[in-house]
Amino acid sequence: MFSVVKTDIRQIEPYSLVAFFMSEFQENCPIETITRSASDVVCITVLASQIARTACPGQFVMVRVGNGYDPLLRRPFSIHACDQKNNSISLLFKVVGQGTAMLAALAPDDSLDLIGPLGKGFSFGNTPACLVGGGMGIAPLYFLASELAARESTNDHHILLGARNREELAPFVDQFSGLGFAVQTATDDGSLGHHGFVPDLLDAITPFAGTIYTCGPHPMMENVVRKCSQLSLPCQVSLETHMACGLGACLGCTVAGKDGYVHVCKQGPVFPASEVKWTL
């Protein structure tokens, strides 16, 4: 015999409309950590069992920031990590404004509503995988080398990671490390690894790569594809863009495609480099 369960529609977020008729979860999460890596960059664990026990690689939450309604909208981010024995996932970000402020500002016990999983995340192939993350862009690519990692032996990927200077990228390097990859780096002031960008060590990578995956900067980004496309080698692109409902309702994450716009929140993020309009 079923049971039925009474909600009232009314009281749920305008935005949460579409999450509540469709397959994605809304959670209050508790908070399990809080931790810097660098003095503006904060990843915060909570537990989320029905997120964690569907989320894949490359797709995000939008997350609630206060109880109030300032800020209103809700603030779309990247899944870092996922433990699915533990039932909890990780959110890393950079403090940039005031949503994120009030977030870094929450302690172990507070909780987080959560609607997510999100998107389309990333495919995997049956070629050696290189990740070119720059910056904040390398918050997806870790949930993915995870799962790589988890699949089959690190040795055949590669691991290119960019970012200002040692102070932000040194934490990511040991965080891929520890998966047993070999990580490769670039810092803009020399301070860790290449002095330069991170697309630079793509050349010496191509012969021996399969699949491109890469999120970062825009302009980042680009330079990954315009190689990949000199090369024809495959690649993945993980856009980052502002959303204001993340479900596909309010089309605000629109950004121009090969055959006309595309919606990052449910198209993508991420997307086949050569479905994205690029300034090659």
Second form
Amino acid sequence: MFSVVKTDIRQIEPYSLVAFFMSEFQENCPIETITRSASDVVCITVLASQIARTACPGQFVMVRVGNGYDPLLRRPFSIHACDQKNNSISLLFKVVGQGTAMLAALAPDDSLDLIGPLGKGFSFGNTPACLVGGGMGIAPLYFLASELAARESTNDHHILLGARNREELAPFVDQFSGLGFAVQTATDDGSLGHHGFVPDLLDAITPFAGTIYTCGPHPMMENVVRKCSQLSLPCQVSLETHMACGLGACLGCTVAGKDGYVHVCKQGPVFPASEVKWTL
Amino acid sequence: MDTVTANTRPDLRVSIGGLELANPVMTASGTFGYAQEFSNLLDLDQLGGIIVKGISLEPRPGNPPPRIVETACGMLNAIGLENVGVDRFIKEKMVWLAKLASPLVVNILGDSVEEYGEIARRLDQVEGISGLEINISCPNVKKGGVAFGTVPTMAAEVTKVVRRVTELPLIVKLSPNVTNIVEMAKAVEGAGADAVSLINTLIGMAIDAKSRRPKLANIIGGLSGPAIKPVALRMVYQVAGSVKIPVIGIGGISCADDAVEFLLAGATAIQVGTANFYEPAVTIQIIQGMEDYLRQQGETSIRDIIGTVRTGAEV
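Please could you give me the other form, the form predicted together with the partner chain, since above is the form predicted alone?
Next comes the full complex, and the chain you just saw is listed first.
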């Protein structure tokens, strides 16, 4: 397929490098396990050998919900965990509407129709790493943390996680602690860790000279980006939008970038914070 | 009538005003990007035809977000015709597209009659382009923003201007947001169109009750998907009965049965749109399903079913 390519890949700009190697698959994936927590957070683990083999932290899949016309469109979900040994990936989401309710009602032996892995994920920047996650935005950061833990000592890195309350946050804390990380926490109601928002925790880790990776509600990420720009720290953000295709065809997943619109599905979902337009 | 056995491959070939298609299944403009986006997920060379995203004279940034919203059995979009412009399209996209086996049709759009003519002129001699589809659902900026596709004389004028600069097969894509779509079809037929494709999206709106805000930044958008199929089918039936040029059916086609219904209503070919988004290989499934349909019906050629909906007292 790529017989004409003679380019030195080190000369290609990062975006085209990703596009160059990117290949997505459509897979019918048997569900291995599905769990639902007290706070309506659902974790589905599916067998997806092709996707699991090639997925990178920060990438996503498009999930077909049911097989009828309502809901019509696939839903984008970031890859929460990827187990290459067992050829499985996990998706984590909160039940918020019709689509997520239908997915939550599935059982082992059902299967999910997935397209992925899609988009441009996190790229490993200067160490140490600081992962800042809020609410369900923590989901893709776990895949990133697993890769970090596999690469180097977990001691150097910071994990800052926030959610509304202990019930929502505690399962995440257990997960990241399981990888060997020390986790710092913030909750809106003060039921676990710092009483306040997760970007507040950034103050406690400065001076810090590494890379910030963040995903969460937009106002939270805006706060993180603001602090990073004050401290001149490189920051990568994972964005979420509505999408019809996830393939770069519908052009529906637009956000305002530094110079004009960018498309979250193909140019993202992970962007250097400097490439996105913020109201700082 | 020949007996079709399970082993016979039914003949799916159709002709659209000089455009020879291996089968009647094409991809609708705006739902298939520049085709490369789908190349890992289906064999593009099996398609009857590929219609790429609408191209304007200058690049267009498109509308502010949010641009899409899901509705019952459909979606609204207000993308705002974001595209790279005709020159970059030729330079950056055609190199790859020209290698495809399926006929490539380029959808064109403009703010003025002159712009349509200029885009067509630039595309005319480009290798690998088999036809043009004119999107007349755009506002005519020089005529107070009234859409070309809602005034028969304006639609005819655009068709004439493009006809003058190219001998490529010319398809005019009709808007359903008109009082009488048959009148529009006749006007462009008279102006030299080789075929008409219909329907483009129906203008719609969605509001978030909680915030009391429109769900699209553009407030209104185009409705597509299975929700619009009955409207599209009716319009294809009416137009096919009133013009001599071939009709291409579009509107919510999601499976082989849908496609067949449009052919029975009088369409010679069909375009699949929104379904590409959620089922990237749906066109291939439709082609296979059409073959199965013909076998079940004891037909040897897809051409024999065009316009054969039984509306009278036939037995």
